[in-house]
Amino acid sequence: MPLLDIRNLTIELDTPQGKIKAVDRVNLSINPGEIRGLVGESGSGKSLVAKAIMGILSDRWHVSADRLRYNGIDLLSLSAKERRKIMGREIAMVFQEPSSCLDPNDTVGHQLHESLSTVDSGVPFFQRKQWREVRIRQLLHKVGIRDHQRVVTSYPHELSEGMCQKVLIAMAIAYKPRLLIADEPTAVIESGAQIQIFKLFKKLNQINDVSILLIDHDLEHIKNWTQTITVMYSGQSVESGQTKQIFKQPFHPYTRALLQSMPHFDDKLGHKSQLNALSGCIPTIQHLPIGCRLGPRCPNAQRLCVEMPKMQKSKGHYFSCHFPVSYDNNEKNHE
């Protein structure tokens, strides 16, 4: 059974002309122990499905699905206080702006102290105290901050955003979460502490067995540090499966199109040569293309695209599109 289980999740927002669909029906299921990408231009919803599965979206947003479930659990049936007490301890969130998470007017310090503080330590009472400050210092340590006396004295302003990002990270994996939502974890970090973050999540992965969903737009991260992808385009998504089949045969455009825009050194590509991209940019959620929302930017795009296409299923690498590339009709199934 998967740990998480999303069946078309939709997330409408209350504008003045009414509710826009900026997520729409979109499919993702984590199992235990796994690690899933989730890609897609900046605006392509990567960031919203996230959200609802923490249940943090604001009232102007309507989250409806056939299925949302953690563990078997209907995430969308429970109340406010029933969804706390899932989501930090058996779902912790790493989010892409550390400054705005963090309290400017308390100090890291206690701040770490008050994500500890309903952890199960095992330990007496008169003891936790010391407990806590060890711990504080291990995750620190974790994430790459030796520092560790400086940085819990300070308050988030006096630390720069790839410290803030790494207290973060501390904080989520505090509680030993079962499924950990990394959004950009290491946008904000310095290149060289980047591949300690993910040789982290790599061992919680391994040893104790913490799945995680991974949200990045460096395809080069995905593809070193996941088993399986999504991709998500304009809300929707339009590609899954095994992350080394897809990277090796895309099948929807968009995929193609992403894939080619990373950077190939080995490639001689001349002075001043332009990278690989589709042209224009993805539609804003209020006017949003019919059928096919990659059509109008689309290199294969035909009339059949003003009709939405179906999702389908070849090997288990399930897609979305009428016309897909290096794809044998032959092998088409329809799920």
Contents of the next structure:
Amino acid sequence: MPLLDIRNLTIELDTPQGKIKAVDRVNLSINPGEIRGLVGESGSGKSLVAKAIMGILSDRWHVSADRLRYNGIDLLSLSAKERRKIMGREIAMVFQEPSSCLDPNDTVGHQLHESLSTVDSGVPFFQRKQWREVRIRQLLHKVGIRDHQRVVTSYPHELSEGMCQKVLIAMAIAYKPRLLIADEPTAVIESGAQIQIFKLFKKLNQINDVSILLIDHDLEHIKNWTQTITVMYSGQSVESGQTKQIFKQPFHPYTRALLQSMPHFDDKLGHKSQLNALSGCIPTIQHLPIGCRLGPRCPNAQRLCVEMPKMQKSKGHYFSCHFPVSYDNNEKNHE
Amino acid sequence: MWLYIARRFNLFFLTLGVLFALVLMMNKAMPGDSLVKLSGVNTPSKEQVVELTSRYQLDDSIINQYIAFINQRLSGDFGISLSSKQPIINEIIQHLPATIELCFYAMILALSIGIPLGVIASFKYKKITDHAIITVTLVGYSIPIFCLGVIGIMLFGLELQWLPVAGRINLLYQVDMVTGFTIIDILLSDISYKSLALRDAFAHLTMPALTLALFPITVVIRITRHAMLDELNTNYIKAAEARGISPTNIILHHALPNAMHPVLAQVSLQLSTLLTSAMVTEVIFSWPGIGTWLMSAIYQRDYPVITAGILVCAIFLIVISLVSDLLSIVSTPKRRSVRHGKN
Ligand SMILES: Nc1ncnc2c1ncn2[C@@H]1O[C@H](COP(=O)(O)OP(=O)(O)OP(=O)(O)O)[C@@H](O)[C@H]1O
Ligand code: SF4
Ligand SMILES: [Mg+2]
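Previous: the form predicted alone; requested now: the form predicted in complex with its partner chain:
So here's everything in the complex, that chain up top.
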């Protein structure tokens, strides 16, 4: 049974002009012990999906889904209190824009203490503070912060963005969660330390069996650290499957374009059919094209594409496209 | 931070300068002899004319007059009252504490009732509780203060006879004036009927303070609710929620302290309104404060008193705004460390 199982997740925004679908019938599942990548252009709705899983979207957003299950529990039917229990112990999240995710009026140390207080079971009351201090030191060392003394007494604005990010990662892993959602965890961290963070994630994954949903713009990271990926475009999941398989043979034109934007991608793969990087940009959620949302930018687009393509499956590899690339060679395409 | 504080003080002195200039100009524009209006001596003798003319530099340029005016006022000489012939500074010392006392209790009421209600409303955003609070607030916001005061007097004072309708304390109680604040004076005094006097003082205070507080309460509720709603939608609150921190903890330790900054800034802006309503309240409840004093001065065309009253009230407000600004800098970690105090 998958640890996280999402079917047809739809997220709508209330606007004065009516409801707008920002995320449309997204499917995503994560097995225990799996690291899944979630990729897509800026604005494709990755963070929204992550926040919907955590249940922290403001009430201007409406979340609906055929299935939104964590470990067999239907998250949408939980009360706020029950959900908070799961968020505190089982699912943790590392946010984008780290410095805005720390209370500007409070020291980093106090916020770390507070995050730990829910898990200090078994320690006698009078030793808890000291126990937490030791834990905090360990956690900060784990994420690569050496001068923990300075960091805990600082206010967030006194730390660099990368430092805040590391603090947030430390908070997230403090819970020993079963599922870690990392939304661009290393985007603001210097490249040397990025490897350290990913190694830390990998270790958590292997030793503590933590499943990870890794949202990242850097396809190198995705390729190196994930087992499976889901590709999102304009609020829809367009392709998902084994990372290796998709990097070797993407079916969806968008995935292919995305991979081609990676340096050296073509060298390794060799040319099949030439495809330039996609022109134009992601449509805004107020002005979505009819049918396949990639339509206006897609080099493969044909008349049929004005109909929304259905999700198809081929050997554990899902994609939604009428005319998949490098697919018709192997199997018969439908008209 | 220090640079900002220096600039803030700079602004403070500039504002004072402009205030004095305006008051002097106003004084000159009022009907009558400049000398009389400035000093309050109605029919000065020859020697007095010479003495006062040199003191206020009336034969000199307007700039010198301005400097002399500031010097006189800052040294505590506001002239004497045309009607009572008393030095105005004494009357100020007598009346100002009563007004400050009234405003202080009204403010305490406004904050201690307004902030919790605002927090509850924001927490129950768009639920029945929120709508109820907002509706009541709107009603309270719309009732004119004199209306409320008169209704209060008729109902609780005359009909039910629960509360006294005028003054600060029953004249039966002989309390020596030390600080001018009744409650403190009673506590300081060595009278044998302390608790009775205290109860009486509070009974006198109840209705004026409540009447005066109603408008600020509604303002504080609205500001708090708004600030809290803003705060509850920030990333760090969402991140704290995602860490499983309890809502009580989030509201009390994160959202509220951050929301307090805009609330206090807004409230200090509202103090001028509070002072104006305090004057109306004082007249309704015969509260012997600056408002009553100034009102009667206006009826008697006592120009020295009018200018002195305006000057004192304005200085009071400017000082309060300076203090609240400094407090807000010192209590915000980010502003404390930013050199120019921007943001
Ligand atoms: N608070 C908001 N109000 C209105 N629209 C929003 C809001 N937050 C997100 N959106 C819209 O939802 C869509 C998805 O946003 P989301 O933050 O999930 O993108 P993302 O994939 O995480 O992008 P990035 O890679 O830049 O983080 C975007 O088109 C954005 O315009
Ligand atoms: S369905 Fe058509 S437009 Fe959409 S990606 Fe496939 S080929 Fe391109
Ligand atoms: Mg994002």
